[in-house]
Every structure is written in structure tokens, then in C-alpha cells.
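Next up is one chain by itself, shown in C-alpha cells, the form predicted alone.
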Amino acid sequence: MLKNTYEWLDKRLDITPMWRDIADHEVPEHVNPAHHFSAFIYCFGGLTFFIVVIQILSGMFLALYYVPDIQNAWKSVDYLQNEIAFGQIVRGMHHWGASVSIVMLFLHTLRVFFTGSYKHPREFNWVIGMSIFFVMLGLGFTGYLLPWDNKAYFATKVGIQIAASVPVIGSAIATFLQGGEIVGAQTLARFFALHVFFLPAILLLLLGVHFVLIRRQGISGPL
């Protein structure tokens, strides 16, 4: 049955070539572990994007019980912690995943920087990549305070106090991160949203992009 399904839908959508386009894609022999030993260190881009992959699968688990106002918002990850199955396993690589993200994210930053990926041709990417960092910072950010607890709400008002001290332009920064003048309701409303829908959304358009031009360019050789 399943044979037949994929026929069917071969002969209208010709799926076959685009499949085998990646699935015949040559790796290079310095990226082959079987290869090289130091080939490890190419690896830190795709165990960013595996744990990004978990990050989003546990995090539209965590959202079918988080209620983003500040009466419940607490309550209800108690309740997803304590009361719902695998609530406190799913919540806790959630937790840990977003530290993880960070740390193989910046050793792939390193590892392109000190081999020197970042020049012609793929400078585009370079910056492609460093928004990508900086989307993966404020993913952070903004999940920390969801939870509503003492440490998310003061570790977020320093970070917004951080963000007001920016010249010119830090206390616009403040009020949009704030929705006004306190860290309160409207914070978590804003923050949710940030954290669910636009950052998320940024992040997989720059990714998108990132394994487009990957693609186009090849993976960089050794210095």
C-alpha cells in the first residue's frame, strides 16, 4: 500500500529527484570521520541543527499546557512537571536543550572561523550564520522568563536594564521588551509571543537559507 502511495504521488509530483538530490549528495572526504579524525569538528553545525530540531518538537509539547499570564503561568508548568506523563522529561530537554543549542552553536562559529569558511565566497552565509546566533540568543532569553518565577523575573529585568543601558536607542529597546514601563503582564504576553511565533519563524527562514547556500557553495575545505 505504501509502495503504491509513493507511485501515486511520484507520477504527480515527480518527489523522486528532489529526494535523491539529497540523499545522493557526496559528503566530502576532510568532513568523513572514517577519513579524518579532526572531521569531528564539522559536526557541530548538524548537532546544532539535531537539538534545534528537539528544541521545537518539545517546545509544541511544553505549549499544549502553558498558559502565558502571569496568574497561571507558574501553575500550569507545575502542572505539566508534576501531574502530566514525561511532562518533567520533556520540559527538562527543553530546559538543558537551550543551553546545549548555544554551546554547539558557538563551537561551530569557532570551528568556521579559525578554518577560515567565512571568506569568498561565502561571506553571505557568514552573516547568515551570526543572525542565526543572535536569533538562538534571544530564543533564550525570551524562554527564561516563561516559567514566572522569582529567578526568571529578576533575571530578566537585569537583562532588560542591560538592554536600556544601549546608546541612543536602549530604552526603546526596554519598552518594547517590557510592553511599558514594569516587567509584568504584558512582559510575558510579549515574550511568549516572541518565543512561539517570531522568533521561531526568523530563525527557520535564516536556516532555510543557510542549507541553500550550503548547498550551492559546498562545505569548506580544510586551511
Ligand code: HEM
Given for the second form:
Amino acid sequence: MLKNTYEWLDKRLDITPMWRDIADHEVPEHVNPAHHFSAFIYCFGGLTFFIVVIQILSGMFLALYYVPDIQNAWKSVDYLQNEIAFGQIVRGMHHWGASVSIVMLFLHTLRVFFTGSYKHPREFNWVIGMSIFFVMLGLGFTGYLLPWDNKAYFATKVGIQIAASVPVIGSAIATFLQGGEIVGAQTLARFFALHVFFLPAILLLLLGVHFVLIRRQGISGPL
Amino acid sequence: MSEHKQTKSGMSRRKFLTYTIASTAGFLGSGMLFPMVRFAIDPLLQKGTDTKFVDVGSVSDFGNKPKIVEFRIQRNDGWYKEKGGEKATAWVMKNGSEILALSPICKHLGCTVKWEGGGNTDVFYCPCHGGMYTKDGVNVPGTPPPKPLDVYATKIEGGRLFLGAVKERG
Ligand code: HEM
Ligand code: FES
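The form predicted together with the named molecule is what I need now, so please give it after the form predicted alone.
Next comes the full complex, this chain leading.
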């Protein structure tokens, strides 16, 4: 049944070469922990991606209950965490995943740095990687406001103040992020939109470019 | 085959088509993006609401020592209007014969300062990074804040003190 369905699809769409291209791609010995255990440092990029997938999935499910409105945001988070089955777990995945993804990203960056993999011809992928880093920081910053508790509110106030200290354009950035004169209803609406639509879209785009470049240029050689 | 020589000022058919397609795409793209971008940056181009003066008590209530006053100002937060108004705080004192009303928002990164907070005498203290300000709100050199605390506009009418908009000091 499954086999027939696959063959029916494959006949029309020719999907075998697509996944074969990935499945038959050889993992070089120097990045394979089965050969040299120390090669586990090459896993952090993949682990970062794994955590990002968890963030996107758990975030989509949180959005089933979450409401981005200053009267109801906190109540909706309290409700989804304490009244809904597995609410603690799903919110916990998103909450802890937010930190773990940054840790993994940082370890991956250290690996790239200390193996010198950022050098020509891979310098552009380092730039893409740095953009991914800033987009992830943006996701963390915008997500942190969403529960709309005291910690969220004051962290955002201070964060926006930091943005405002940028020379010349600082106050424009602050007003743009705030969406008004104070951290309030419009800020929460904006941060929600940035957090669940704009930044994830940019992140996926950058990850796509990152992976295509890795495939084109290959993984950097052993030390 | 007719021999057709390209004149200097002429444009090849290929180039002409490229330009045409590119400008059509540019027109469609910017026509699509312009409303959205203008929509997103509207807060930057809106002028702020005018702050009205609010009665915060009798002038004789305030002495040389900074005293905290809490009051409410009417300000719309987009479509949202807090019942009774938005909470605001000022540290108010007499400075000679004048009234000085300081904003409690730290000029370093925006925490809330407190008169003689954290056991520090004769200064406003910010708990976040140990910022300090003298009694008249001037930042103490060597602590993080780069500027003096903002001040409220003040007005006295019939022995009552009114506070208005917050302003930066030079
Ligand atoms: C790398 C990606 C992401 C990071 C680092 C991240 C980070 C965060 C953080 C720090 C919070 C606050 C959680 C808390 O205080 O417990 C949060 C909340 C939230 N995020 Fe994300 N997020 C990511 C992706 C997404 C995506 C893709 C979506 C939706 C499509 C999403 C939807 C939400 C929602 C609805 C909340 C509010 C619920 C809550 O506070 O528990 N997130 N996010
Ligand atoms: S915010 Fe007040 S000292 Fe840093």
C-alpha cells in the first residue's frame, strides 16, 4: 500500500533523485563522530537546526491558545500552561528551547571559528551565519515580551532603551519597535507579528541559503 | 540578411526588453511594498499626544526632601485607553523657591530610580547598575547614567502643583 502510493507519486513527480541526492551524500570521515569521537563538534550546526525545528513547531502550537492583547496575553499563557493537557511541556519546550538554540548556535560558531572554516571561499556563509545569529536574538527578544508579565515588560523597556542609545537613528528604532509612545498594546501586537511571521520567515530563508552554500562548497577539510 | 548596424545612441532589442521587464517588475514591486512599509512605520511619523497638566497636590506638601507622587495621565495607547489613565511617577521637591519634579526613569537603561535607595544617602539610586544622581537629578560622574534625570514641566495655580510633559535637560 505504502510502496504503491510511493511508486504512484514517484512516477509522476520523480521524487527519488531528490532524496537520493541527500541520502547518498557522503559524510567525510573527519566530521563523522563514529570515526573520530572529537568530530562531535561538527554536530552543533545540525543540533541548532533541530532546536529551531522544535521552536517553530512548539511556537505554532502555542499560538493555538496565545492571544497578543495586553488584557489577555498573560491570562492566555497562564491558561495554556496550567489548564491544557501538556501545556507545561509545550510551553517548556519553547521556553527552554529558546535558550538552548542560542547555546547550540554559539557552540557551532566556536567550531567554525576554531577550525578556520570561515576562510575563503566560505566567507559569505559566515556572513549568512551572523545574520542568522541576529535574527535568532531578535526572536528571543520579541518572544520574551509575549507572556506580558513584569519580567517581560521591564526586559523590553530596557531592551528598547538599549536600542535607543544607537547614535542618530536610535530614537527612530525605539519608536518603530514600540509602535507608539510607550511599551503597551501596540508594542505587544508588533512583537507578536515580528515573532511569529516576519522573523521566522527571514530565518527560514537564511537557513536555506546557509544549507545551499554548504552543499555547493562542501564541508571544510580536516585541520 | 539585411545588414543592420547599431548606432551609438541606439539600444539593442535585448536591452530594451530587459529594461522594460525590470521597470515593470520594479513598478509592481514598489506599488505592492509602498503601502505596507508606510503602514509599518506610521508610529515614526505620528506626532505624540499633547500631555495635559495634572494636579498632583498642594504646593505646601513639598519640602526640600524629594517626595514621591503618583498620578495618572490621559494618553491613548493606540486603540487602548486605560481606565482612569496611565500611571506616572515623579520625585518632587522644593529647590530654593522653585519646584523641581524629576522623572524616575534612569537615563542609563531605563530602570526606576529611588531617592536614597539601596541605603545610599543623599542621592537617587538606580538598582540595575548602581547609577546615582544628586538631589537635583544630576548624574554622578563615574556611575553609568550619561545624563541628568528628565524633568516634568511644572505649573502652580492657586497653591496647587500641576505636572505636565516630561522634558530632557541639556
Ligand atoms: C528560533 C526560534 C524562536 C525563538 C528563539 C523563540 C523564543 C521565544 C521566547 C523566549 C518566548 C517567551 C517564552 C517564555 O517566556 O516562556 C517565546 C514565546 C512565544 N513564541 Fe517563540 N521563539 C521562536 C520561534 C517561534 C515561532 C516560529 C513561533 C510561531 C509560529 C513562536 C510563537 C511563540 C508564541 C505564541 C509565544 C508566547 C507563548 C509563551 O510565552 O509561552 N515562536 N518565544
Ligand atoms: S539602568 Fe540605571 S544604572 Fe543602568
